[in-house]
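The data below hold one chain only, encoded as C-alpha cells and taken in the form predicted alone.
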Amino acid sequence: MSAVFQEWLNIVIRWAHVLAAIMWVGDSFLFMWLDSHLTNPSRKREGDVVGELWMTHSGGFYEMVKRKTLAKDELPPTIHWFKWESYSTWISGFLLLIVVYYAGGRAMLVEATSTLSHAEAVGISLSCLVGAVAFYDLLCRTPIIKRNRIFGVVGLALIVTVAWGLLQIFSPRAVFLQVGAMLGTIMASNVFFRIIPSQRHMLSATSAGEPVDPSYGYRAKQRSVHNHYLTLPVLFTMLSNHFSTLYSHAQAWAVLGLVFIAGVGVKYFMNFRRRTHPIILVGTVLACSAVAALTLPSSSTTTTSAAGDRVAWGAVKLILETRCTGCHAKKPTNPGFAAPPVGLTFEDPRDVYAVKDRILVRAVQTKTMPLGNLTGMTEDERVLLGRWIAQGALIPGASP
C-alpha cells in the first residue's frame, strides 16, 4: 500500500471514527441523563408512563415522556432508532485498526525482539476481538449478571488479566489500543445482537397486539448501562498512543486498571452527582492519584544523569541518523510514512534541540521510541542521549 494513500486513509477514517464516536457517546450520555432526571408525571397521562422531563434548548421547550410499553393504538407513525452511531463507530474503528496497525507494519503491534510474524500478531489481535464478545456474552448468562457490583469487579479483573497477558505478546502501546478495540467490539455487539433485537421484538409484539415480554426491555437496558460505563475508559484507550508515560510503565496492566476505575467513577459521578456514595468519590480520587504516583519518572535513573564525559553533538547526530531519521526526516526512507510522524524532523540540530524534552521522555525514559524499537536502539545509546540532554543538549553554534 502506498504510504501517501495509507496516510489519506488514516486521515479520512480517523476523522469519521471520531465523529461517529462523538455521536454514539453523546447519545449514551443523553439517554442516561434523561433516565436519571425523570420525575413523576405532573398530570394524569394515558399509557404505561414511568416519568416525564422538561427541557429548554435553542429557543424552545421540549417535553419528554417515557413509557415502558406502548399499546397497539399508541404506536406513532415514526419511531427514531439510535443504532447507526454505534455501527459507524465500530466499522470506522475497525478500518482504522486495519490501516494503522494491521497494514502499518510489524512494529505497530510487536517489539523488534518478538518471535511473532506480523501475520501471526494480526491473527491474535483479530481472535481477541471475537473471543472478547463470546466470553462477555457467556459471563452475562451467569448469575452474577444480577449483581452489578460483583459483575463490575469481575469484569475489571478480567480486563486487567487480559491486559497482562497481551503485554507478553504485543508492544505496550498496541496493548492499550487492543483492549480498547475489544471493549468497543463488545459495546457494538451489545447494540447489534442484544439492544436493537430486543427493541424490535417489543415493537413487533405491540404491533401484533400481543403482551410485551418485559424481560426484553430489561436486558436491553442492562446492556445499554454496561456500554455507558465503558465509554470513558474506551475513549482513553482510543487516545492512549499519546500517553507513553502510562503505557510504557513496567506494570502497564495495573495502570490501565486504575484508569478504568477512575473512568467508571467519573461517569458514575456525572450521572448521580449529589447522590454519589462517598466511597466512589474516594476510590476515583485514589485511582487517579495512584496513576500519577506510579508514572512519576524516577529521580534515580542513570539515563538522565549528566555525570561523565561531555557528549558531543556528533555522537548524538550519529544515533539520530542511525535510529530515528528513517521516519523523522523531511522525506522519510521508511516506506510506512509519507511524512514525518507528528511533523518532527531530526535533520537540523535546532529542530532536535526544540524537542529535546520529548526525546528524553520517549527515547530515554519510557523507551517507546523508535516504534517497536524497529531500528534496534541500544541501551548505551539511550544513556548517551539522556546524558547529552542532561548536560544542556549543546548543538553546533550554541554556547557551552
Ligand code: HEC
Given for the second form:
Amino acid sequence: MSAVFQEWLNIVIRWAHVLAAIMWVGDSFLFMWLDSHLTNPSRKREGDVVGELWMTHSGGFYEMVKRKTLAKDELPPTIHWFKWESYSTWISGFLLLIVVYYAGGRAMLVEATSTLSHAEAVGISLSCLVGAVAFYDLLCRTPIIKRNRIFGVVGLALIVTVAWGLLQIFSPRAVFLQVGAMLGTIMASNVFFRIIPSQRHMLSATSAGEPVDPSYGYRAKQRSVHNHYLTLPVLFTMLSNHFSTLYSHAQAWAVLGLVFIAGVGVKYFMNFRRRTHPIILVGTVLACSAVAALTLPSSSTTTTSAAGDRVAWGAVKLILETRCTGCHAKKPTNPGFAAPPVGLTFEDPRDVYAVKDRILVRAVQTKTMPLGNLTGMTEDERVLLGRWIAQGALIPGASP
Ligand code: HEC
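Could I see the form predicted together with the named molecule next, after the form predicted alone?
Shown next: the complete complex, the earlier chain at its head.
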C-alpha cells in the first residue's frame, strides 16, 4: 500500500471512528444519566412505570417515561434502537487497527530486536481479540457476575495480567492499544451478542402477547453496565500513544491498572455525585497520585547529565542522520511515511533545537523513539544525545 494512500485511509477511518465512538459513548452516558435521574411519576401513568423525567433542550420540552414492559397493544409503530453507534465504532476501529498497526509495518507492533515476524505479531494480536471475548463470556457465566465489586476486581487483575503478558511480546506503545482494542471488542460483542438479542426477545414476547422473562432485561443491563464503566479506561488506551511517559514505564502494566481504577472511579463519581462512596473517591485520588509518582523522572535512572566532554553538534547530527531522518525528514526515505511523522524534521539544526525537550523525553528518557528502535539506536548514542541537551543543545551559530 502506498504511504499516501495509507494516510488517506487513516484520516477517513479515524474521523469515522472518533465520530462513531462519540455517539456510542454519548448514548451510554445519556441512558445511564436518565436512569439515575428518574423520579416517581408526578401523576397517574399507565403500565409498568419505573419513573419519569422532564428535560429541556433545543427550544422545547421532552417528557420521558421509563416502562419496564409494554402490553401487546401498546407497541408503537416505530421504536428506536441504539446499536449502530456501537457496531460502527467497532468496525471503524478494527479497520483502523489494520491500516495503522497491521499494514503500518512491523515496527508499529514489535521492537526491532523481537524474534517475531510481522505476520506472527498480527496473528497474536488478532487471536487476543477473539480470546478476550471468549474469556470474558466465560467469566460472565461464573457466580461472580452477580457481585459487581468482585467482578470489577477480578476483571482488573485479568487486564493487568494480560497487559504484563503482552509487554513481553509487543512494543509498549502497541500494548496499551491492544488492551484497548480487546476491551472495545468485548464491549461491541456485548451489544451484538447480548444486549440487542435480549431486547429483541423482549419485543417479540410482547408482540406475541406472552409474558416477558425479566431475566433477559436484567442480563442485558449487566452487560451494559460493564460497557459503561469501561468507557473512560478504553478511551484512555485509545489516546495513550500520545503519552510515551506512561506506556514506556518499566511497570507499564501497573500504570495501566492504576489509570483504569481512576477511569472507573471518575465515571462512578459522574454517575453518583454526592452519593459516591468515600472509598471510591479516595481510591481514585490515590490511583492518580500513584501514576504521577510512578512516572516522575527519577534522578537515579535518568541518563541525562551535562558532565563530561562538550558534545559537538557534528556528533549529534550524525546520530540523527543514522537513526532518525529516515522518517523525520521533509521527504522520508522510510517507505511507510509519505510525510514526516507529526510534522517533525531533523534536517535543520534549528528544528532540532526547537523540539529538544521532546527529543529528550522520546529518545533518551523513555526510549520510545526511534519507533520500535527500527534503526538500532544504541545506549551510548542515547547518553550522548542526552548530554548534548543537558549542556544546552548547542547548534551551529548559537553562542555557548
Ligand atoms: C521508523 C520511523 C521513525 C524513526 C526512525 C524515528 N521516529 Fe520519531 N516518530 C515516528 C512516529 C510515527 C511518530 C509519531 C507517533 C508517536 O509519537 O509515537 C514520531 C514522533 C516523534 C516525536 C514527537 C512526539 C512527541 O512525543 O512529542 C519526537 C520528538 C521524535 N519522534 C523523535 C525521534 C528521534 C529523536 C528519532 C531518532 C533518534 C526518531 N524520532 C526516529 C517515527 C519515527
